[in-house]
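The form predicted on its own is given below as one chain in structure tokens.
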Amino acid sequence: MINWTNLDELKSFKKLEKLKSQVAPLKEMLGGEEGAARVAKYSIPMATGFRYNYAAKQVNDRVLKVLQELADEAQLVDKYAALYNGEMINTGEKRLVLHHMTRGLLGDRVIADGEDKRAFYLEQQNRIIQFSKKVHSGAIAGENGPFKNVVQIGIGGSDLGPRAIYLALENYARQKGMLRMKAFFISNVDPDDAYSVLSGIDLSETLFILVSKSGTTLETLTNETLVRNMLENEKLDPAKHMIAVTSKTSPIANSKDYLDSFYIDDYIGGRYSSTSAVGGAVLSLAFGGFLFDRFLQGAAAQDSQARERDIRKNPPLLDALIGIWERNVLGYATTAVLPYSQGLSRFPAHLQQADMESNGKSVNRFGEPVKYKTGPVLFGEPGTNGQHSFYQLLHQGTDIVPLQFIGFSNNQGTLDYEVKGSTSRAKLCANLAAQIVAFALGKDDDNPNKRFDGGRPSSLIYGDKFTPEALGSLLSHFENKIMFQGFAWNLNSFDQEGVQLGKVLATRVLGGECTGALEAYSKLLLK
């Protein structure tokens, strides 16, 4: 039987508390030969060929003996377990959670609605797959010949995760032949977003997908509206330059507005949703179905490997529960994510969505008030840029921020030259390497302004080469341990009432109440 409890009632949580002095300085535990034996010890092999690295953080063998107590207390796994058996754990919106199953089968069949969940994702996957093998032959065009681009229209979970896997995984194709079409995105509803995309392109070799699993998203509405305008402008017709993404029950489903609709539900949230038909379009469109298919397998490897009871064998828990090490016994707020590469340059903003949308709670999942901290704040930016940027408050500032850092051995392309006596990836290595050192163990100096106290916690997740297959396990890594987290804190992680507050004051707005920005927010106070 599963027990929902919160975090400050677990014994193991309590003895974890006490733990908070009796762990040695970071500095203490990570210079000199101790230190490189740390680094080999520290250390797990995740799915596709990556290592999660957690020497740099300030925990010893005594807080993870404790940590496996409050994972086994709280039931980590076995809440896991009734998440992709189709438990109903979505509790605010009295929904199950369901989006493991677009890329695997780890558990019971699953039957909702009438169907067979996992059969109906990939019915899904199999149509967007056919669709977008009968674009690249030329079999479905544009009224002047054959789509060259692809467009997607949406915002937040819709947006967000397809346009930074898009991101990550362009070069790649590129390199490999395997570009078929160039992808770009829609989202905000400020009209030069629209503009900036639609300046840019030939309208008449331009797919667009629309994606809302309401059909009635007001931002993503009003930018299909530009788009049709656009479109109808250069006397072309919407409806053979359109398709959908949605539910089956949204007013937009089965419309002669679009070429063809691709459906979800609502048991897959939008910030869980890049690998369904919200992805699953514009990606295989992009890249073909073959290459979003290894995408998925290296995310269905990495879940599989999140059923490990064994912390030290299950990255994501493991990585779980450090934050909450970090966050309520140590009291650290923030939280970075820093992609040593540049394919990932969008991959934080996903993850800000994920992890703040999730655990940004401060009531259970019964609706009561939690008395401890929950979900932090997180931020992030590609190295080397971020280290002459923000980096400066990492080092000297006077919070400490605890770190997330990925790498890679080798390029996506194939440009890499020798400057100053090193390649430009030798020197992103050396840099991400140099960062950790220097976080962890700073450096003494007569001069305050150059002294730096060190001690500055960072984990490391390390992989030889950027391929789909390691992009779906970092995906899957990230949800999962988003997952674990919420678990530990007692809190509903997949619905989003914080979104909806000012979408309804928005609305009053434009229904008429008051006009002008000021002239709005004077009258909305009020009220």
Given for the second form:
Number of protein chains: 2
Amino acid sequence: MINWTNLDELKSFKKLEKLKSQVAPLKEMLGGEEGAARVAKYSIPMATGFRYNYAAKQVNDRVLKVLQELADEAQLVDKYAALYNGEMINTGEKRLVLHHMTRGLLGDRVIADGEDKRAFYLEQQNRIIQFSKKVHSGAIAGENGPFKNVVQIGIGGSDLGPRAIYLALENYARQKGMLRMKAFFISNVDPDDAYSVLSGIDLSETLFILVSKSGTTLETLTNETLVRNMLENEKLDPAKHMIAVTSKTSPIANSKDYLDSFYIDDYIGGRYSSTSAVGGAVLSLAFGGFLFDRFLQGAAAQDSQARERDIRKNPPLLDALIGIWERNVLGYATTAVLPYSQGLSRFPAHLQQADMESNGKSVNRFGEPVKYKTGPVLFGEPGTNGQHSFYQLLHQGTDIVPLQFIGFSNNQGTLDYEVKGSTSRAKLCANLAAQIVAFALGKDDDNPNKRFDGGRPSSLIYGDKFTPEALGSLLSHFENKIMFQGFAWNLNSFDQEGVQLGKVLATRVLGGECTGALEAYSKLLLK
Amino acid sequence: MINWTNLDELKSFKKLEKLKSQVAPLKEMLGGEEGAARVAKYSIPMATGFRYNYAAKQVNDRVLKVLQELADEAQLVDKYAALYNGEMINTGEKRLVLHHMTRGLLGDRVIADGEDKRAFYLEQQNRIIQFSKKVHSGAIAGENGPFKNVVQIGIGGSDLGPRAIYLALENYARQKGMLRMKAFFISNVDPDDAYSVLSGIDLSETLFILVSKSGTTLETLTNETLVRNMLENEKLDPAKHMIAVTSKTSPIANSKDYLDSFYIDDYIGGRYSSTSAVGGAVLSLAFGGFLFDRFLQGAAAQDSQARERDIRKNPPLLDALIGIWERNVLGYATTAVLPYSQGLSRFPAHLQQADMESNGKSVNRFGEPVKYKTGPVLFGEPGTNGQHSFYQLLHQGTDIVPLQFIGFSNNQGTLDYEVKGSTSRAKLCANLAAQIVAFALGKDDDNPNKRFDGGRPSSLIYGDKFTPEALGSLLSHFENKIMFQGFAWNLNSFDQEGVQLGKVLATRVLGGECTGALEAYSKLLLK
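Which structure goes with the form predicted together with a further copy of the same chain, now that we have seen the form predicted on its own?
Let's see the whole complex now, leading with the same chain.
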């Protein structure tokens, strides 16, 4: 039987708090020759060949033991099973949470709304594959020839994840001759976003994807109208240039205004929808359904490993627990995701949504205020760029920011040369290794301005090569880490009431029904 | 005479601390009909037509009075004068700090290294104007015709600011017929960055700018070699496709490997170099020297206003002081910059460097450890996108994040339509007004999950239209805010020792001379 308990009511959490001052500094644990042994020991294989290394985290075997107790007492893996087996985990909206099912079946079949959900998601995936084949063959084409561009119109979860994944795989696909169409993304209601994208492409060879689960997302419908008008201005028929990704019950489902519609449902939250049709349509059109399926398989493999009860064999679970230790015991307020890969340049922005929108909550899953810290602020930029930007504060600032590094041994593209005796890839990796150690061990110096305290903890996810499977595994790692943390904090990670108040007030402003400060600010901005 | 005092030794700071519990909640100060009066009152005109509104900040006239005392006691405006008059403000590196001088002369002429510095910066600006004219006219051209693309190769300060400004003005320039060349940026040592950019353009019509003050930046030289090899592979002569932006004493200055060189000096820090040749070359080539000069004029105008002693007439100074109040008295650990403008999509990333690299320090300008918090973590994404991403945590999370909004009443591009009774621009502005009020006032609800506590402070910089002058003024506002905060914290905002340790260790890794954890991590990543 599952018990939903607040973090601070867990016996194991109280034990954990007592360990705060009982961990040696990182300089000791990771320094000297013993440091190498720790690096070898604190390492877990992930699915698809990656490894998760936590040697630079401020943990020891005692802390890990109590984290295991916390995982067990909080029943984290059982709660995961309840989720993928179709229990109503999204208490705020009274919905199931089934994003894992878009890429695999981890447990029971789930029937909801009169249909087998795994079959439904597979059906959409297959319909997308068939549609993409027709577009790639030219059977479905623009007025002047085949569609060469695909533009996704969507915001938030309908934008950030798919965009990050497209950017992550574009070079890989190009190098393998699998870049079938170039993808673009329009998201902001600021018309300068659409203007920027549309001014650079030939509309007659462009296919647009309208992504809105509800079919009512203001920004997206506004941008759709903008695009339809532009198509009509060029004597192009919008209905022949657009597809929809939406729910079956939305106003835009199965409409003659679109070439076709592909479906998602209420059990897939926007920030968890990259592996559904929300990511599937644009990524299959851009790269082919086969590459997208490889990405799904990588995610499914990592979802599977996330069921492991032994935290030392379950990277997303361990990563989640260490995050709780850092947030609630060590007291760190923020965290940074630092991928040493330019292809992952927008991955931190996607994780920023996934993490902060899921766990940026002050009440638990039953609507009761909690007395402990929950989701931290998350930010990040790729390396090595961040080293030349904000790492100064990370090294020598007055707050410690736990870091989450991601690295690859090999390039995606073939372009690389030896310069001053090493390839660019080697320089990237050398910098990553150097930063991890610099953060952890620091360096003494007579000049305090040049002194590094060290003691800045980090994790490292690393692998050989950046493939679609690897990316899927990476996405699943973070989705499941966020889920496990949400369970530990006893939150509902799957709603987002925080977006509502702004919507209500914006509607009031547009309707001219506002007073006081709202009216005053409106007058400043709306001329 | 100027006294350099730690923040916690200022009498006015001790007074400020006592005010912590003496400010009414934002709900009271900004709520009801009085809220409108506060919005009107707490507003300051900036240079170039902008306004800075602080009605949603947790301040009252008492706090503002003490902040004025702090500005006076800490001699913030006098320290600014010392800086632009050429005193050795960068104590860590024993250098002058002259970035303001790249756009105007605020005080005395400054002679350094045997030359009048204002004249030197103007000379470079003029040389760039002449060079750009030749490129635009085709007098300097590629093998097959005029140069159509310009690619900046640089990292950190040589990348983020110019890139953000290019993106900010691209639509404006395009609409005005001033987009002379399309600009791209290569920064990361990850060769996938260069690969991504270069695979999409015709090299024969591309001009490259190599930006490195020292002439030795690893990532930049590595990317330069990559590019030179690619040019040679296409039988193009690199020396006819490249210019350099560097210091006169660097190894790449005035070299026959480049068509021309444009100069910066040691008195312009990378993160403050957008208004020097670092931004000037790429922006003049892309938009013409005239547009770049308008940008400089906007910055110069704002620099001038920043000399005002009355904080209620000096937005960067007031913004800086309120930031000190928030960081050191109210105890907020982070801040977010949220521009409601897609053109400003990378402006937060530039500010992230400018702010965190300047003030992410634990020792003061004399190398003495300080006992108070200094630079906060800074992050941000454009609106309305952020609303669908991380605003959930900002509204309902367990930490308060002070917000810095930026808004414009009018689009840059001409593309806009009325949809459901309002233009896209109106929707953008309505959302901005709504968010400010939602954050400040919150909303009660019987359901705690739908409850908003409010009390989340924000500032708003807003203006009519996004022009080059406006952007210059915006840049200057933040540069000077950071500077004033650095003075208040008694830091040296102009060095960055935090980048050194990583460099040393990376060199050791590449040279194979590492042991312990460094060797272990290297082996994981370098295969």
